[in-house]
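First, one chain by itself: the form predicted alone, in structure tokens.
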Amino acid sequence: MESKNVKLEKTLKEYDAGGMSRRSFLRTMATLGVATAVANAVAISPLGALNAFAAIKGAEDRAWELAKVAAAKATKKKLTLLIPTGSIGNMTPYAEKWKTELGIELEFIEEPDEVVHTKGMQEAVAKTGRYDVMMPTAMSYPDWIDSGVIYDLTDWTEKYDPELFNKEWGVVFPASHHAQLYNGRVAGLLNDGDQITLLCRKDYLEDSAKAKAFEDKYGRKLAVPDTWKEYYELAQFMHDPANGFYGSLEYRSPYYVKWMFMQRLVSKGMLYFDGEMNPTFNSDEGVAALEDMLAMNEYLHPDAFSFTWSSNYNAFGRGEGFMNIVWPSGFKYSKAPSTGPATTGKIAATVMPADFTKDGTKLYAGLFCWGYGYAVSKYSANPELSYAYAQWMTSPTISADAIPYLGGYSDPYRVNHMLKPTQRLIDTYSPEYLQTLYDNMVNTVPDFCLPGGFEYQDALDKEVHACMTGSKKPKEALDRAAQKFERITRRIGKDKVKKSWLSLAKNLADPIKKSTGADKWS
């Protein structure tokens, strides 16, 4: 029986000769399981068939072969990888092949997401060799680059090329370069979109009653946000406490919190410094930030104050609100009827809303937010082996296959999983979903992605909770912060988080680095 590599080879091989129309190659393709889009793109390439199906299919067949080479040479035939718990579900579909076809076992140890970065951390002093690939959020890099745990895999990517930066297959810039370089050199291998969207109750949007109380009220059409304005006029029409249905399912919780402020300041157009290190935070932007947050408590769901994700997707998922800020994963959840029983079929999504920075301009700006990716350490007995599953797992094929599994989290980041998307991703996300997350990740902001990051992050998410529960205004919660901040750097050194910030910021997206001023920094 032939594989299905030998019949893809040959209905290419065929098309190009011309002996298949192309509505015939585009039916056989799709039931070999290449997405339409793909099939299109290849079947129109200038390339011809063959050839620009190799070439989008190149990153994983290049790692295979060098898995291949490396499981041969392996001592230790076994790779262990560091994970965050819940994200396993979209790797082990690929343990039995690497365990029949490699002879590698794979063993997974998961660990909290908040505990992922201090194991890293740990393994720099302690040098014991356990972990092989390390999964962790791009905020880890330059800590752990600089602490020598795990390798600089710049020479790798340039030698086996994983297709970080094709225009139609790579990562969607800027998370391209935010979530995987440090100071311009590749530090990990994104594997998970975590960019923030907006989620609102489609079947409430399209009640006609609703809908004419809402433009009486308001004077304007029941729809989807634009502006956090209208966001918060949302929230105010649909709470609904006394039969449990509240206006929106936004965080307060520790931990989550900060995330809520960073998304509203950079939609003002404020970063979280300026070019020379100074927090810019604590101005009237961000004051403004957290006097809106405190003005959305009023209609958030009573668990707002406790939510994780995990609890916060699960009530969102049985109906309890209208409106919900999540990661894709959160998408994914709401839609399939075995974790959204309230809510399949019953979502529109739209990229976060826009504010106006203070010269009056309309802002879409998006916040890129955690994003796990494939670290190799140091100290592993097979570190080929390691960069090898790192870029056949991230590869633009292999990725589109791993990434619709519910057992994980993981979420689209490159081009073709959301403008070429395989069926499964269609029947996951949604095609209006998969060009919101394009959309929305084209103006996203990162993390603290900075040597010092989870420092940086604890100290915001602590003084914004802070005022979130009362216990300290605005300002002063903001300035307490700032203070913080201003220490960190003092103490990692002001030259090396600069050059760092610096990196991130001039690939920001154009209308983001004008609107903040990015644009004039040396």
Second form
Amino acid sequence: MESKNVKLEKTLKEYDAGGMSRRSFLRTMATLGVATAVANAVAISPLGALNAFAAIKGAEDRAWELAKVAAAKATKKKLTLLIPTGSIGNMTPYAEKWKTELGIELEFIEEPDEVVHTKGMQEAVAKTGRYDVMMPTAMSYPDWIDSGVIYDLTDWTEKYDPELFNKEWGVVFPASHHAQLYNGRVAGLLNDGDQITLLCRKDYLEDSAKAKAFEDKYGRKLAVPDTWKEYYELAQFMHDPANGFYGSLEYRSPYYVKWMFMQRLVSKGMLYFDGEMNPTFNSDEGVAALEDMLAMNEYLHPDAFSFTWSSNYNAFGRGEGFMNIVWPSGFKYSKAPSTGPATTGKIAATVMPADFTKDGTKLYAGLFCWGYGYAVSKYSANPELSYAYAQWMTSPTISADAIPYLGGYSDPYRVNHMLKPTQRLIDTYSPEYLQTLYDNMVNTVPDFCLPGGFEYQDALDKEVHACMTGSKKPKEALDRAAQKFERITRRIGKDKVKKSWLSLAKNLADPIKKSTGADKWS
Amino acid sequence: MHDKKLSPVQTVIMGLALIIVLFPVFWILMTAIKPPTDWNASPAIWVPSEPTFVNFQTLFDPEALGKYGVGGVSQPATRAVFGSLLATIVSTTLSVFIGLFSAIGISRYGNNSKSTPLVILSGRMFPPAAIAVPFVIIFSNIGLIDSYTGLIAIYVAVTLPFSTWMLKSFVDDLPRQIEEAAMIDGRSKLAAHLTVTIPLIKGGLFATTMFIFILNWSEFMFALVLSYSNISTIPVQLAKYVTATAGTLYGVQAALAVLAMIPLVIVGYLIQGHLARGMTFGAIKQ
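Having seen the form predicted alone, could you give me the form predicted in complex with the partner chain?
Expanding to the full complex; the earlier chain stays at the top.
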């Protein structure tokens, strides 16, 4: 009887030779138990089916081989994962396979997402070895690496190649660099493409009466906004508070409001620091960004000052606004009939609006904010097995399968997730939104993925919020935040933060580097 | 008992006060029986048209919410309820027991040193966040982290100053001649305190127990910091009811909050007579 591998090889060769249609190829691959993600990607790969199959499934296979060896050696037959509450849905479908095929039990320790960073820092002093794999956001890596609680994964990634930078199925650049590396070394493997994009109500855009009224008033077609000015005008036009319908739902609440500022700031061609670690957000661009936000306040949902991500999603899903700035999970939420009864089938998504730099260049810039990944604890009893788990879960094939599961934060982050999606990814998101995610992600700027990142972020957030509530003028708030930044930099050590900042800035998209002057930093 | 009736103005004010006080309880009760579609409805749904016990069911069967398309709840609350009961009952008993004898000791046999109150209260002078990390290090080294023994030890350490000082005020207010009379009758010091002092400050003892019970029952930070996976309590579990697909699970949180209220309501009801007496004891004596 022919083995499965022999059948697989024959099928691939036959397809390469042109002896099989794409449809029958996919059907045969499915019969052989090859995941749809792999089959799809292989079918359209320019490498040819045989080579593409070996390549795309390579990261998964290499991780599995390592896992088998490490599991056999392991004295502790359990992997313990520190994960944020609400993320388990992407992981549980595979626990049985690890148990039955490797004899390794997966134990998930859930903690509220706001304490995961603290739990990691706590482990740095407690050294309990209770965690093997830890799932922080990208901002945790610098502090965790410096405090010695997680491994530098570079040697493992060089040996087992998780295909992080592959052009066809690697993590989308530049998130591949700024959400996984610290000072050029791999600190974690990304498993969640957290970027913010703009959602609009398609049914309102397609309303002919509104389209005419809009064109009469603004002299252009009613469509998703291309610039922040257009975004403002659309919010103004659609704002209808008498009927409980508001121009936009973006955040003005503590903790979230900094991202609304940072997004606008980078769109104006300004980063958070210059090449010498001097804060730059208290510049004219920063003040203009805050003034834009103050002007928008008039057209925001009344709960904007208290929104959390979930209450924001709830309000948009109930049909209480025309636009929303959301993470990809917000799109999923609004698309599903159970959670977005008023928005299902009525969403037009677009990349974050562009703005103009001082020299008049139109700049598209997104923000990669949050973004979970897997790190390996230095106190793990089975570090190689832990690494194998991280690579296996984030491989192009398994990740494409894991993302659409309910009850997890994981959103598309690899090229194949967005440009060669499986049917399940398409059903969960939509081809248009996956393309939007890709178009936005290639222009993203990282969060404060620096030593002391959470402190910088918190200082900025408090001052921006103070400005939004009217207790500080824009310039005053930003100057105060800049003072706090300088203090944090001094305390942590300017050279240390600068090294990390320059390393981050080196991997920005070219238009952003050019506009911000980061292309000339050294 | 006086039979003077309330004036209409007093009745209105009392009614308003009751509405304000009971509104959160009403809202939690209603949210606990709302289906997910009603949790965040706007305008708010005050009383669910189709009440359900699915939120309570989810506490013990995490997949119950699946029928509403909400996945991602992974842990039943059973362990948290058990953990809260265990940690609270044991630590409250220990805290009140030790506090009672400390109070008698200070009140009856102390040297009236002014530094004693300061020393006892010093444990309460630091915000919990400031002392949590040192405890993590110490407990990690002695193997008490992620254990109920460690959590109970912390709870006793944190509440003992309260129990000591609350009970001391009750013992202080008791004329020592009553105990001396028992001793003249031939009772030992310990027997005199057990048979005279303690029964006479029963109201204060119940009030203190209730107060310490509430403190331990609602404690969040130490439980969060000292736990990995072996221990859990209700306040920590409440913070974990967030899923990627539905956000904060307000209904499930409310259901657990309702369960968390039950012991307090029962204990409060049973000791209400003593509670009133205990809380006003000092005032009457003064």
